[in-house]
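Only one chain is given next, in structure tokens, and it is the form predicted alone.
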Amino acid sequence: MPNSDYLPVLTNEESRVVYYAGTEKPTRPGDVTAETPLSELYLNWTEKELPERERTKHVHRLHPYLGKYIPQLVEIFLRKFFTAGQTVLDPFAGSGTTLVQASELGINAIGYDISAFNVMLARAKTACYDVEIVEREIRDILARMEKLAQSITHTPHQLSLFDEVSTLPATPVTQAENVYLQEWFAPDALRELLCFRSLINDYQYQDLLRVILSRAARSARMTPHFDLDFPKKPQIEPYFCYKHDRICQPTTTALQFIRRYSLDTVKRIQDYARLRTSATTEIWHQDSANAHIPPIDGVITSPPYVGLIDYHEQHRYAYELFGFENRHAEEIGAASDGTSKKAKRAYQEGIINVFANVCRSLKPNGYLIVVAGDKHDLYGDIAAALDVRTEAIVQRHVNRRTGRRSSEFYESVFIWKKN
């Protein structure tokens, strides 16, 4: 008999599905093998058991990203259901967590995402780098950007900021950019960001440099320090900061963030270079519901949660800086769509379409590991509409989040097997 901490939350004898609560002993991902019983998995890590520095190790913190699952969770199920040389698919690749962890374990990976920003970020994380060139390029562009920004600041003429920077090479500036970027960034901050951007095309690892710039832009916006995730409007006046417990001033420059994230990126790329393998990684800017997916051995993914996040809007600054195609209208479960009955039906249809297409490329008896917050009980019907059988559903208590978004919640790890 299981102990009291492992009593099943719910059992369903008809479908022989057991919903596990977890055991007392925290699971170390490296200890998991194909033979590890699901009943021995402890996935309810506390902050002490799994601190943020481990959840955001190496390239996983190249850029903040709302709604991603932690790499330790992915690693556990990769070790449990996959072996080196096989191919795993993530049809909602997001920031690339599945792809990064697969590469560490020698597992080939394929990812799809409709967000151009997500694709850029995932490619930057999983690329195979010459680390010496990475450091040389980052230090060089940083030095050139500082010199260029200073020369523009000291130019004695009456041209506007956008007139000045628009004359730089490879720096298209549209009227739409004028409105958004000048609204959300102080003049000095915007000048520094645009100067950095104007130099990116001179280097080999351009996606990586764009990620640095995007991360700096996120921090350099005129927003309260405690509200970088969901800012509603620019903060142009001094304000009481809940993060620092004092009156803070709006951000006026970006240079300090560009410097900090440039050096941090060098270290993270170096750290990951020591772990990644020669496994292949492909990332496609396509809708996985209608993409031509090559043969795969299994799936590990975390689809968007219904009515929770607008994935394009959270990186609006990057879309404006780089002119990325905005496909917000194609998002499944966007926050702007809400959680009405109609929205929930549309969400289910969207998820079903993706997994139905995925199953066409999945080998018989291949596993689909789907991590989802299913408080609206939508995934039972989703599974029933697919050519899969439910092997188990592991309930996970997410109780280790910190900061102002610290509410606890449960998410489910659906373990499906193709018929």
Ligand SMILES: C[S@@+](CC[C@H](N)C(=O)[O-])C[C@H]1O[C@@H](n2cnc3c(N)ncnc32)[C@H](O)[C@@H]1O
The other form holds:
Amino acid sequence: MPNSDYLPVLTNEESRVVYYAGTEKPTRPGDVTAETPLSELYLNWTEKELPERERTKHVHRLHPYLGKYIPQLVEIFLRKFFTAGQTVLDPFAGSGTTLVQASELGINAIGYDISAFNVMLARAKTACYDVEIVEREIRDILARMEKLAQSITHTPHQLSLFDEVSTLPATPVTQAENVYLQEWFAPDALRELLCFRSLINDYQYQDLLRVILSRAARSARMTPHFDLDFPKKPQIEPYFCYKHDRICQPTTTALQFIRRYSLDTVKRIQDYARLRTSATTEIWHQDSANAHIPPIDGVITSPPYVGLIDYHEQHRYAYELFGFENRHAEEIGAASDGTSKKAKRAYQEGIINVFANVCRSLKPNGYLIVVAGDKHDLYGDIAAALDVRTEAIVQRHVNRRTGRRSSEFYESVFIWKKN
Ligand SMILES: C[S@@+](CC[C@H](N)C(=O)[O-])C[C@H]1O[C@@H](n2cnc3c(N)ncnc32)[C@H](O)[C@@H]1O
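What does the same protein look like in the form predicted in complex with this ligand, given that the last one was the form predicted alone?
Then the entire complex follows, led off by the chain already shown.
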């Protein structure tokens, strides 16, 4: 980074760029008010200052999702720029972090996402549940699964997925999903997953059960334990596992994951139910460049980065299990499009189209808070193409040292105001 002493730097009258030192006290989100100066924020949390269990509190860890931003960052900007009763928009809602945090503060929230799985996940997190029914339903489906497990695990492997097995109420699978699912799951694991899937229709909170099933499926895939995010091919032989530092066997069953995630889900929903308010939350499965967005007070979002993640492919198992519509071609900045000059231009156009559409529904002087890793320096041009002025750009030093994905980079928080 250009700034060595981390003092706030004024680059010109309009745009204020602030760098933050790593020596100050981390900002506690609950202390932030509308009056807190940006220059007093300390957002460079280390792993110790903001450990993973706090970043993944309550429903934030209902299901893994690569590319989320951290809820504490969102809470700080919600507290600074919004008040209860207002409406915040996230046009790239992803796993729903903005919407979850907004509800805690009594702020209404609207989200859009192009990925059907993400929309389901965000809805499952933000729905208003009767927590007693949640617990009853999850315990009931689990008990039924346990009963059926015997018949499932004793089923000879030679049986095809299409065979009638009276004790195993797995719904038939299509030929296409048969190919993907048979390739990535051991036969018993697949039978257990399909069995759970066939029971879901008997319950009220079906999306929540789908999230449990999807999380179990993610863990039950035949992938190395250290490569759940980007597995390249099924791992069918024993392998050396970097995560556990020993030889591990490919997973053969799913029931242990279904069990674990069922109980974990009950607890997470209960925890969040104590914090959420009656503020409204809506999430739509739409391209946010074309959506008819209702009037909003402001925006907090983290757009996809250019050429980094394929958001559909990331949860392919869920698309195959549930037959969700795949709109990968409409994803902005997909990894499969790369980071060529052409891809970067298409990315800028895509992001500009979204924010131009958003600005049509944003009140004058409303804030757009955009969290982005801008290592390709694309956001100056994006801001210039929009009807906004830059109030500040806060640089956040991201320094995580967990797992094999340890990383260190800068993230920008662009604070734009609509003209
Ligand atoms: C960085 S992620 C957002 C993560 C989110 N802030 C969270 O914490 O979960 C970007 C999201 O933008 C979505 N997306 C990409 N192109 C889109 C489009 N044209 N319209 C709506 N959403 C889109 C992706 O599916 C992805 O979920």
